[in-house]
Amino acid sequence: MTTPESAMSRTLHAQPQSGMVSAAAAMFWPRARCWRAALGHGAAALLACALLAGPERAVTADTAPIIIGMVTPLTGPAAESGRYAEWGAEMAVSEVNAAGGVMGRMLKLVIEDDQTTNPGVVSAFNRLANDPAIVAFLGSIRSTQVHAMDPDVRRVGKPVFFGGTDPNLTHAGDPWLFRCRPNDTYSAKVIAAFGVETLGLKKWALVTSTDAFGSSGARLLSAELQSLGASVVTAQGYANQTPDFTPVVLAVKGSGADVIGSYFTFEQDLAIFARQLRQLGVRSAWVGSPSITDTAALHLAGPALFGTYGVADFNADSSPEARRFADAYQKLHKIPVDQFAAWTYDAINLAALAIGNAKSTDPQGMRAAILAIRGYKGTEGVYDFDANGDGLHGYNVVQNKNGKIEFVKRVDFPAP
């Protein structure tokens, strides 16, 4: 559940979780704890905090924190996933700061709530963009939201790391978008090949959102299935936030499909569809886009997703780097890691790497440094940025076994 504090925008210096704390971090953290504790307790508490803080140490351009802005859903239907994304970014900031920061400066994370809506993400991004000290941004994992942000991203002219998987986002001429998940060119290839060649299933029902993400996924998956000699016996589009999927389920049931391919934008929609699918007796195999593996979807759908397959940009068993991150996340948060946390963790580390390589927070210098990243082993895979701003070029195949997501295999493609 989102707390009152997390429901508002906030500024975070992530506290190092281990190791020596730098002088700058040590200077900040007692004051930060004091101010947070004083919030909501009136002017007297705030005054006491100010008196206890003591004189400020002078901050210069060489010691000021490097500020990264982040938009994520802290409220609305995607708030659970937004919390995981926030945790991943905070972990990365903490680790970078514990290692001495970037160019001797601490990272600082400023978060705005996008409210799980397109207008909300535009407003959140613009609130951040109004601060000239912010050098880079983490955008949304929802393609439709990144499309909504895009005009302002171009106007601001600073790097934006994002997780939306619609391929069009990095092929529309915006030089400031850098994707930290594989795009759906690859998800479609892996879903189709696994369903047709591994499972041996050739009669497909497609169930996809009618937004930019789902429409692109449907088009790409249909083309891949056709190239493999499979057929789409029914293609069902739905509007996000659909309360009843009975007509879609009946169309799938009546089509005679032996496998379902899906691109669901929101976990709530996926869970309703999954439950109604099982209630109406449909037992077809199912290979879905990454939302079928999200923690929120598993919570909402429960046994209705048992036995399904999906493609996942993150899985703890896909690499040593993924396993290290998953173990650290589990130790800190006491729950298994979610892929929403993995991409933001990678994004912060990539931003820090680019700033360090560029030796500058100048936008053009950072952009060139990001595009030059090759062979960076992140939690989601090996990052080799191409000229369009896509860093990853493959997916994991996973299966839901009684509620646990288990790794099947990793499929990578050469970077274009």
Contents of the next structure:
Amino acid sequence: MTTPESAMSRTLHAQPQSGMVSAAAAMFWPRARCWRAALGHGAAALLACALLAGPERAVTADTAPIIIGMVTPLTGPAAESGRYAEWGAEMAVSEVNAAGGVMGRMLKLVIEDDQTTNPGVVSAFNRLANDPAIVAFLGSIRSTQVHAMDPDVRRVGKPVFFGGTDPNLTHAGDPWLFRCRPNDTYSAKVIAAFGVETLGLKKWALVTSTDAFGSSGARLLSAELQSLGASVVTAQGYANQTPDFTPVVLAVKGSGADVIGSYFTFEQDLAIFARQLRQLGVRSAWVGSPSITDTAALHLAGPALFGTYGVADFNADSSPEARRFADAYQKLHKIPVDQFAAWTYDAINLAALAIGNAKSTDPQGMRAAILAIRGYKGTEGVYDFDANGDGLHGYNVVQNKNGKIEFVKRVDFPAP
Amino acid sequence: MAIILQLLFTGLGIGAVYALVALGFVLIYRATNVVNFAQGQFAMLGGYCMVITTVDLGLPYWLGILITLVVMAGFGAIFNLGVYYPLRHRSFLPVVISTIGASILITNLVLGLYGPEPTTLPGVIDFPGVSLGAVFLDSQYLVIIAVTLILVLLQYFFFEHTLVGKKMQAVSQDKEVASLLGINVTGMIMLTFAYSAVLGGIAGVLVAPILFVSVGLGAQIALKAFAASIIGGFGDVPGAIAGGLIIGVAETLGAFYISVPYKDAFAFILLFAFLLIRPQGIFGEKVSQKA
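After the form predicted alone, can we look at the form predicted in complex with its partner chain?
Everything in the complex follows now, all chains and molecules, and the chain you saw is the first one.
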């Protein structure tokens, strides 16, 4: 499925440059870019560009925008969350540029549609990677897509910030992947600890997607529950985009589980399951992975999710930084913020911080600067990058109270 | 026992939706000898029509349904004029490709106009359902099954006891002879497209409160509906109904008793088995060639 929108990349200049500066900066890269910039900024810029054009007159890159590429779903089943991700990244770019940019240069975001598919994300990433001016990338929030991108990420050799939570992604030897959300080792630890120790529930039903994210979550949660002395009475995997969950719900109901642990990839699946679960009379407690707290899931499932718990990498009440971002996002977009926007907001800020600290956009320099980040207070938590590229090491526990997500507590683990 | 009844009920409900879309496939195939791969998109359009009329514009539900049916009939006629009619003298393949192209166009137009976010549509009846012992009967599934039954009866009456229905049947059986008998073949084909679009739209309206309304709604149903029409015997009306119900029940029972992750595979295993053992489907007649 391809739309006119998906067929083209979208760019964002949060603070457009003007006149001579813009034109001269644009000249550093290929001539076509120069002409595009010049045309965009008017006749004066065009004249300046023409006068200064020529390889022998090429100016330094000191004032050229620093370009960050982003792949996100603008079409397909995850398009709604893709839009939120785009908004989060755009807000960060605007704020960084409003504060003077990085090393005196503006940030520029170039976006490609990944169509919510693995082939789509690979194609989108490669389209971006073909532009040598792009210094870093924002990858997918979906682990299965990051797995698909991984060989190309290694080949390109530039930092890629991503949001997928499969722990294997940062443990498979790719030095260019940097995670801006806590991985599932932590979500599984927090789901299990909260359910077993805080709620006192020991008979678990697991409902998980069969994709990379869900399978990894199921495996880790089973291991954590086992270590806490709880039992998994049924484990139900489902294929994404399932129209009917009756067999899963009946299996959960028949298992006698007193609590459900879940890893859902898509909000539509989660909402269909939640509604059928309540219709068929299952009243067990439910502690889910972050998708249970998504804006889209809350909208689609409505009362069927009331009373459920979830682990959320982002919660507006978890820190002053998160609150400030949530208020600004709400003011701008008129909807509550969720983790889809939060991680991309943090990723842009981390990229800017790393470039600033490295004083360079050289990939190796940026990599070293990212891994050296300690104690950076982002909206998702405090970033302490470990050697694998994991920035966060804890989760918030939240509860859906009549459709409103309320903060319960923050659980952090020391970085390994 | 309660579990089996629950699974059967849900399977029949979802199978009835497949059956409605499969009926659209079959009717167009009988009238034109081509497969309309945009039939699923008709369901998606029906869902969006209801959202626009009842949720966005706040019109009463019955009026929303009425408008949706009229819009879908009109859309079916336009679809015929734009997608089938210009290629009616061409072979099977160009027309099929034309319908695939139209399905992509429709999906992307809706995406451009309405955005990618899935949205909710309230059910026809404002209560969740009834419990019979341990079996819960979802009100929307009850409506789906009832509407499918009513439509099948109405369709039987229409085709067997009305002049227009008989003309449509005559066209589907032999266009040349029908034309010689003074039947307006072009008009009958137009009517068939309009009716198929209405059927698809009804399926969309019925299933939207369960699966939500999104641009992927049609594709989710259409593939299973296509398999249902083949299992029933392509071109056979009772076969489409039976095929839809069989797939709905088989995938629901298979998911519970064998494997949830392979739920979608059961429909296609059935399809494969039929193509191998009984390619003419349940109600289809074997076609033999003389030497």
